[in-house]
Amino acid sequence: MNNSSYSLNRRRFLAGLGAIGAGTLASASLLGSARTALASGMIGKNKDDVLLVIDVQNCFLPGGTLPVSDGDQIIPIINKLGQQFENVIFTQDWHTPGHASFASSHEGKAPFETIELDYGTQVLWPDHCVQGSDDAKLAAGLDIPHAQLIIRKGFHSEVDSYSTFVEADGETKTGLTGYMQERGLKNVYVCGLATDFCVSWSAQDARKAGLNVSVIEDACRAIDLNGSLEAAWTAMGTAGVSRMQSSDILTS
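The form predicted alone, please: structure of the chain above, on its own.
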């Protein structure tokens, strides 16, 4: 796959790199909360904790239409984490045929070029994660049978979505925020694909929704092109997202 496309980040991502100082207090506060939870040895066992598994689908695994390098290696880690959590949510990229984000939907355009849509700059992708296709299925190796919800995103034909909370227009909601609020899920532990895109967008939007958010670094894989991973961690830190390892939970 030609990963040069991933340097064409959304404007929201680039904008998030500014004003790091503004998020310092929020980040420090959330880090303190994470340390308290680690010390208690109760992460995942509390009724307000949830493991959010982002887009671990055939599409993004080796051999898929938009593979993330070594994406399959996180599956055993995620399965172990799932055993620790009472509450687990999967997310799933779920595009209509002929989706506006597909290069094939725009005459004369090739994958990884960009166009301007109503909501801003859109990277054009190969057809991927089309509803009902094998490519869109959750990875067969995932083994968390007690997961309670699959939340789908990108199913509006004219709007793309990296975040699993709010689509690319910044207005269209997936319903995940309301679900978490009604269930009292306040502490979100994020893993999946890819760290510097769908994981990062989702983590930042979860913070905007007032949730406590930690990203489990070794249970994710990134594109990491031209500094995109470092930039994503900077943006997440500014938003108040904590960073941890699976061993922090599994040995707690």
The other form holds:
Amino acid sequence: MNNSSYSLNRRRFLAGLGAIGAGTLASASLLGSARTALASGMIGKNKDDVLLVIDVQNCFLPGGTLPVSDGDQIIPIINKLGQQFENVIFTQDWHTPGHASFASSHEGKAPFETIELDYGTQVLWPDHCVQGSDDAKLAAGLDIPHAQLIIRKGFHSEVDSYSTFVEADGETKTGLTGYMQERGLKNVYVCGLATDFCVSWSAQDARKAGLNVSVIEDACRAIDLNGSLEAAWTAMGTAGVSRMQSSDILTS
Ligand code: VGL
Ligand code: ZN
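Got the form predicted alone; any chance of the form predicted in complex with pyrazine-2-carboxylic acid (VGL) too?
The next block holds the full complex; its first chain is the one shown before.
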């Protein structure tokens, strides 16, 4: 077996462990400790691992324009994860004033209603993350100075972009797939806001780009609109996204 098939098999093995349900207590705890031994201390140190921190911006924190409950509680966890990863990328939701995803741009529409746009159904949001505003700034509490890239999305006024790879029209690319390829980044660990929108869409598109993807559940928080959180976990599972906890990665 060559090196790359070894690492692929090892990843499949770890992903499989993540999916194991109850089982017998003994075998479950044996497997749990096997996973911990294999994973802790290694994830983040490999040159092809990257931590992708989605939209940890003032707008999505308590006091922001589209606050996610307890969104601020993930910041210390993300900072610890950041210390463990050599490669870290931030994303920033970065809308024009009057963006098509804002309810205020559509007469008679209220936030959290939906509308049909050219590319499909769009949830309408309060005005949020407007380019250059304090609301759109990355959270002041983030402390990962070695982060290498901040990629912005949602800056085309007529198209939303939950995903940090491909906009909601399903066609327009942000350039992140090319960046990942050129940097040799293959194993993506996703955290941030919100689990059921930008985290989920980004994780699924990362799979479509051929990357190995894990979402770190406790380093995310959700909006949970009409069952969107459960639907997102189902869709991510189908796409082959692994679900893990920060304790699977952090050594202390
Ligand atoms: C997001 C709704 C609108 C997100 C961004 O970051 O999950 N959600 N814009
Ligand atoms: Zn947005």
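For clarity, a rigid core is taken as the largest C-alpha set superposing within 1.5 Å between two forms. Residue numbers count along the first chain shown, from 1. Treat the numbers as computed from the prediction; the structure is a model and nothing was measured.
- The two forms, fitted on the rigid core, differ between the two forms by less than 2 Å at the CA of residue 210.
- Superposition on the rigid core between the two forms places the CA atom of residue 226 2 Å or more away from its counterpart.
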